[in-house]
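Below you'll find only one chain, the form predicted on its own, shown as structure tokens.
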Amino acid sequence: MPTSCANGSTASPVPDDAGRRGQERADRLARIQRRFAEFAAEYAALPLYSALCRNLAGDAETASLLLAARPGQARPVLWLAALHELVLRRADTPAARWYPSVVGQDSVPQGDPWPDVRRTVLEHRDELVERIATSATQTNEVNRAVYVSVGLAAAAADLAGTPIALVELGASAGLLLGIDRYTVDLVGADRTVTLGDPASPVRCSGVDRAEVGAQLAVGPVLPPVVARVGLDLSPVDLNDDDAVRWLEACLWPDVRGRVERFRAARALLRPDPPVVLAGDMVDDIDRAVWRARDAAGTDAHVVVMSSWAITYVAAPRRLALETRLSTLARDLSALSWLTAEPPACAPGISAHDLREDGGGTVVGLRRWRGGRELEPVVLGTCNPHGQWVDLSLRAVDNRTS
């Protein structure tokens, strides 16, 4: 009750500190469930994600799980990625048979999956906590091949049948850095270009919005891949069937082929893995760029690359990992940097003349030969799943030297 003064007035108690952590608690909640709503908004073509998001929206006893979220985590793609992890363990809970990546895609019941899944995280709740208080997300889309390859053929251009020293920031569990094993098709509106090998039993495929195929097919190739090394602060072994799992929970189970790709991307480099090192992109990309460089030859063309990786390095590191990479190429006789990232996120990549398309993604790239920088080009948008790309290679064929 209120508290008497001198005066005679009255004063309103002065929370205690129970009282700010659970109206701090309450107010962390309301932002996770309204992040649900607006997830559950912009994904509203995905059935299961969509539905599970609305509902999480309206029930803070679920949603509350992500408040054990490590800060700057607390996104509803954790949560989701947790139950994922959980259903692809425990196929004999109620909520598995709602996941096209448990039962397959055509086994997945018409129906509302709310009461099975809220039955699911409640029995599980424990076990969910501690995954959320632990993990963060980790993507290896497979499918980012199909700009990735399109982007290798634009870096080397002036460079046909040099050897490629591959390098991967951010590359996880190395599975983008087996792009020339895998079949890329770039499907236009009148024809179909294969790039990589058309016989894998990995299939990548895009929309091709400005047929850069066509370019392509009487230009630059994809060039051979001769030496692979990624960089992650946590890469993830192939052999790791814990890990990996982890990597596939990460995928949306909605989006048909995301997880059949991933699985057969696996299947294919596991025999042979390529190297992928712990580390920081900046603090340790020379060491990555000179094992691959050494693997491959003085000669070869080392090309640096980054997808949707660089965009969660604080500005100033991405600086830093620029002038790492111009110091670099004073050493190498040919350095490119493949950026496929989020507008005014990859140095000295700009994207004020490209048209909105709500991709969301840039590619730039940033050549060295001989140590001298040529003009850095945008090669144009996509999404960032590879579902389309909007990509040209004329800038390149322009400003090479």
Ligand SMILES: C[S@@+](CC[C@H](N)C(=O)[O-])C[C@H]1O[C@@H](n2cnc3c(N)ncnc32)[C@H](O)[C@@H]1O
Contents of the next structure:
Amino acid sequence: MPTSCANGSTASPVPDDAGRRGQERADRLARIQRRFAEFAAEYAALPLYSALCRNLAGDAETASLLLAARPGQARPVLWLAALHELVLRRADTPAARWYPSVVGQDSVPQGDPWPDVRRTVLEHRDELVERIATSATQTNEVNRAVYVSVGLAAAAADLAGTPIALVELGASAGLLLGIDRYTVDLVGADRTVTLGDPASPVRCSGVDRAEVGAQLAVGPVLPPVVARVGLDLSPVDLNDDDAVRWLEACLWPDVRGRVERFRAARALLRPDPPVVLAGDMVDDIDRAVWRARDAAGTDAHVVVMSSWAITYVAAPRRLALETRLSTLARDLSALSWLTAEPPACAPGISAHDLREDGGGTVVGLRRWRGGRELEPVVLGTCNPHGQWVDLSLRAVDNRTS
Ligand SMILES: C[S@@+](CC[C@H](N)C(=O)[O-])C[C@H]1O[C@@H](n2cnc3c(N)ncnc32)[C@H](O)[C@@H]1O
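Write the structure block of the form predicted in complex with the named molecule for the protein whose form predicted on its own appears above.
Every chain and every other molecule in the complex is listed next, the one we just looked at coming first.
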């Protein structure tokens, strides 16, 4: 209703600061609840997380915890990770029994988790808000070893037997740096080809859509990795239980095998963890490359890789990274740059001709030999967690064509 002013004119009510803030909060909360609804629809196949998000979409009191998130961080995965961290730490909370990562895949009860989850959230509201207000999600996905190992074999196709100094940009806890210590099964239509250590307690696997395993069986195999150095803005120490628990909490507990694989990889690498330097992938890349090269020897083949990391860097910084690498190449006998990133992210790797297959991850390779760059190669696409790969080595290894 219009209000009458002292001078007799009429005007709409002007909300005071508190009213405006209240409206902004209500709008933000509505957006957050919409995101929970979208998450539930997109991941309907995940029994626990889709059920939680469906309920959160209609429950303002529990969804509102996400209002505490830092700008740009108010995403359902942060809320879900905060609660997951709590139940990993406190198996005595009512919600914990619904988590396969706490009780085991086969001990999760049938029924509706929401009453137990809601109770837990409201009882631990303050610590969950604190976690949401101070954290961002971070991952280290071990099954990405499936496409990284194919990429590594491709990078080394012309340098069989030359020791590798492996450098990972955005390495998180460095779990992918242990790639040659895992079993990687490429599951083709007729046969499974295994890379890495077949006796490893860490098993990674992906469906091999283009039979790249058959090419590997007659062509290059994984070269020896003799030095490994990671670089990350927020490196995670494998011996820091709290930090590792947060990484684990950011995994989705009802994706079968994901948490178990993460734990197995941590246990394997923990006694002698790979070095992960704190630093920026553009500003500090020289430090990481020289540390790895010095440990491996002058003739080593330096392979710089990134998987779902360059995508977090602004486009002009990606070009600065490309410039750094081509400059470094002048002083290295062999340098390869292996990228597994979203389309149009890695400089010089064109995804133009790739068919749209829903993978959203393009595996590309750039190589400098004796300071001169060879033709860039697009190996193909894959699922971002390595569940399938559609890759070919034909462009890098003429023995397989
Ligand atoms: C999605 S995680 C991927 C981790 C790992 N590569 C994997 O595939 O499991 C991205 C990582 O990149 C790191 N990161 C983001 N921007 C970075 C930068 N400018 N320099 C170094 N690391 C960065 C983050 O801290 C995070 O650990």
